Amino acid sequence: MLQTQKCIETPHGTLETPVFFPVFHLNTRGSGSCPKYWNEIPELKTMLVNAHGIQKSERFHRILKNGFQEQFHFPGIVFADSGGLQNRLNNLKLDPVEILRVQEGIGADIAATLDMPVLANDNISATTHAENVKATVQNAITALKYREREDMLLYAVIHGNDLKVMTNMIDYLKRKGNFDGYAVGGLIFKRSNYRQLIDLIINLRKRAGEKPLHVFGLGGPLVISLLTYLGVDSFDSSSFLSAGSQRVYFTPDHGSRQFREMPQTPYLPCICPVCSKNTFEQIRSQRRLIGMHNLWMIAHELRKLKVHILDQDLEDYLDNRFANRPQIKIAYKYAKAKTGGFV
């Protein structure tokens, strides 16, 4: 097990790991994407915002001048993407300095630095693979290099479709500066390959140090619960929401169904918020509720998963977790095992 627990401070605050980000896009009208949640889930005051998105939102010079948190009324901690992946799959040629610019200026808590994400048909033989790391390398160094607010933490995007490219990335960045932390890319496309995805996540764990290792777009509760064993300190997803639109419901202690998959009865196997104050059809006809719900399962997922690393038994609750979970229950013997030292 290489969980540690961590208190990171920002300037609005201070993180307990294990942290979820719930995403919150912006329209280009500059309306968000989500229910504000941080008004009715206690523990989630936390937010992953796109800093190319916001840039490009009509709201951007009023988000500007008043701040996030004061525009949007939202009093927690910020972490503020770059808009990499736009800037691959669109051709965007963003600017490193100009990003960080906007993640200064809006006021953001954590930073990401720009990154050029490689892609899972990228081969590590071919000249994209290999420019797009170097991009990626370039821009974090450019990025602390131009860094104006010291209080703002400053995270390395690490990217690769291999495992010695992302830990010698790593490494190369330690050398050459001292960031806050380091933030995993690109772990979308290999989450199918439970023993790539947990020797990756194991040796960039081990690379980091003491500094906070967030991963990007993982955020289900069964897999922040694999996450945290591995030592990731933070995860940010949207899938809350996207489950929502495909109504599927995170089910309390397992994992997930579809609507239609599930008998109607007068109850729903939570007691909620959400779940409490409306029926099984206004929850199944109704996205934000079904998002609502599923914010919650996840929060209620971090406070086990913390109450159990205070009581120094988390693998007893993962076993019991995991037990009836064929697939991740496989994944997660592999950690053991590797992270034991027995493979």
Second form
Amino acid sequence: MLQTQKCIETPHGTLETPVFFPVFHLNTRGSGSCPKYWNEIPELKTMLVNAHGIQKSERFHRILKNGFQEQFHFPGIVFADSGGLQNRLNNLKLDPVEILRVQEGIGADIAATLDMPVLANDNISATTHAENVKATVQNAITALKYREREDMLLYAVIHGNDLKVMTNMIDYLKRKGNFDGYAVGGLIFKRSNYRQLIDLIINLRKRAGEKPLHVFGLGGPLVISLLTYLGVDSFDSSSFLSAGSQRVYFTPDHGSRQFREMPQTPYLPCICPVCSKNTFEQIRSQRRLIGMHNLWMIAHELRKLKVHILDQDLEDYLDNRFANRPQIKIAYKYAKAKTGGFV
Amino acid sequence: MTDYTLTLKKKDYSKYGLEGNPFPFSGVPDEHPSVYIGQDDVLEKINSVLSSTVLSAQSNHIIVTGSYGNGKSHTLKFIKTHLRDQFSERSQTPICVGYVSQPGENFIDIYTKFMYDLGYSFVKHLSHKYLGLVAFQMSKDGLIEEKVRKGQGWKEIEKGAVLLSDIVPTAIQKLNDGIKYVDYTRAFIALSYEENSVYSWEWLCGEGVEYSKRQELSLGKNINDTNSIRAFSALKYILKELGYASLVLLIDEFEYIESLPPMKKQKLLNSLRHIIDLNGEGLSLIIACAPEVWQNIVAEYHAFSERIGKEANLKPLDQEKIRMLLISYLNNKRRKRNNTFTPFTEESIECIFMHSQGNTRRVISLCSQALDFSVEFNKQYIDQDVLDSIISS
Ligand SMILES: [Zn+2]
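Having displayed the form predicted on its own, please output the structure of the form predicted together with the partner chain.
Every component of the complex follows; first up is the chain already shown.
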């Protein structure tokens, strides 16, 4: 097991790891696309926003003036991602310092440096791959140099289509500056190859040392458990909502299930406030309710992980947790062997 | 049905002052021979070929002939072991040497066996060294800000002092400018990565790698027989860039080509001729072949045989050489080395000579059996009686 519990100090409070950041998208008018979960789930006073998305919304100047927390009545901790993916896909030529100023200006607690994401089909021999890695590294170094708010934590983003590239990148960045943490992107592509994913996380965890390690975009309850075991400190995802849109319900004990596969019963197998106050049919028909329930499940999972880390019996817990999930069980077995030095 | 129990009995050779039977079982050549006796002129000829390749940079080749059992494989393996020890990467003039146990049907068979003999770790190491060299040159030319000392390039990348992605595009371009074989360039550089390294290796060895994997590595075609000549030359180019003085290709059991249909045989010899012509510098082919087959080749395929240039012939051992051979082998397992051939006697040596007609393999085989026999029947010396018993059984 590589997980130790950390307390990360930020301007708006202390984060106790492992911690989850629900993704909060702003539409062009500048209002949020997801329910105000923070009023309902006390555990989740965290949020991940997209700096470029905020910058191009109509309310940008108001947010800048009032601060993000004030504007959205959100009394919590904001992690501001850069908008690197949009930058790459739409060739926006964003400026790393400009993005940094947006992150600082809106009052972010944690900011990720502007990345040029490497995509699954970027071949490691191709110039694009190397150019994107170089740009991501350069942007991180530039952000560190030009940061104005010392209280905002700055996480350097790590990308690349190979373990060697990524470990070399983090080693290089460590030598170039004192980042407050590291955030790994592009792992969604690696979900299907659990060995690569596990090898990668173990190597990055080792190199990040005491610094927090964030993983972008992987946030189902099972994968959070596995990555927590490997020492990842924080996660973000919008899958709780997108799953809601596809009528996918995270079950308390197993994985996720399609509503249409579930027998209709008077109540659902969960006692979160959403499932306690609403009927099966009400939940099934409202994406927002499914999304909120799913978020409760993530919060619940994190609570259990924290308890078992403190009780020092995380392995026992995960042995049971994954017992009936063949795919993740194999991955977990490999992770155990790997962290124990047996493979 | 009878009951059978296997009892493992360790033979005790200590009464002869030996820690074990020093003679290889049934005369099969050692993988890493340490003893080489009685063929000084052969070694000398090979040495002169290798030295002129290393010192003058001009390619030189030699054929080693000798009848069955006279030590062709032993000679080639001895050369390989010796060169790898003495001319390793740390020496002034490193030499890269690869052994091919049998030519097979096409040049790609030779190429594949050669690559496997060099091994994954070695070739991966070459890939690291190449990236390291490019890092050094880029640093010297001011293309990267980091200072890189000569020979330290890959170490700096490993430490994270140099960004791999700064180096790779230049390395790919430079290498491809040199070898003009983009698939080979990519596969060779990809050896330095983690995730596709094994597939790159399989591709580099000339194994067919399936389409989807090739796509992941951006590799167009697999190496085929024609391309294997380019692949071999590409590796040779890389070795030269990395400061290797020469590449030595050892091909054993060349007589195998007699079993090929004439067209195939001709094609294989043409490929080898091609390799020789394409690599006028820094290449040595050392080929071991049965004398009668080599005579045929000389008679029928001048274009190839003319290019080989030198021939060394392994002769049967005389009695004096048998004595020296025995002493060397015995000393390998002696607690205290000395210059005698006890427990063998003068008369047993004569008998070994007569019976083996100086054939090295038979000499070793007889010695091995005689020693085991003497241990089992608690003989003080290995004399005529012992040998008679073995020969008659
Ligand atoms: Zn619920």
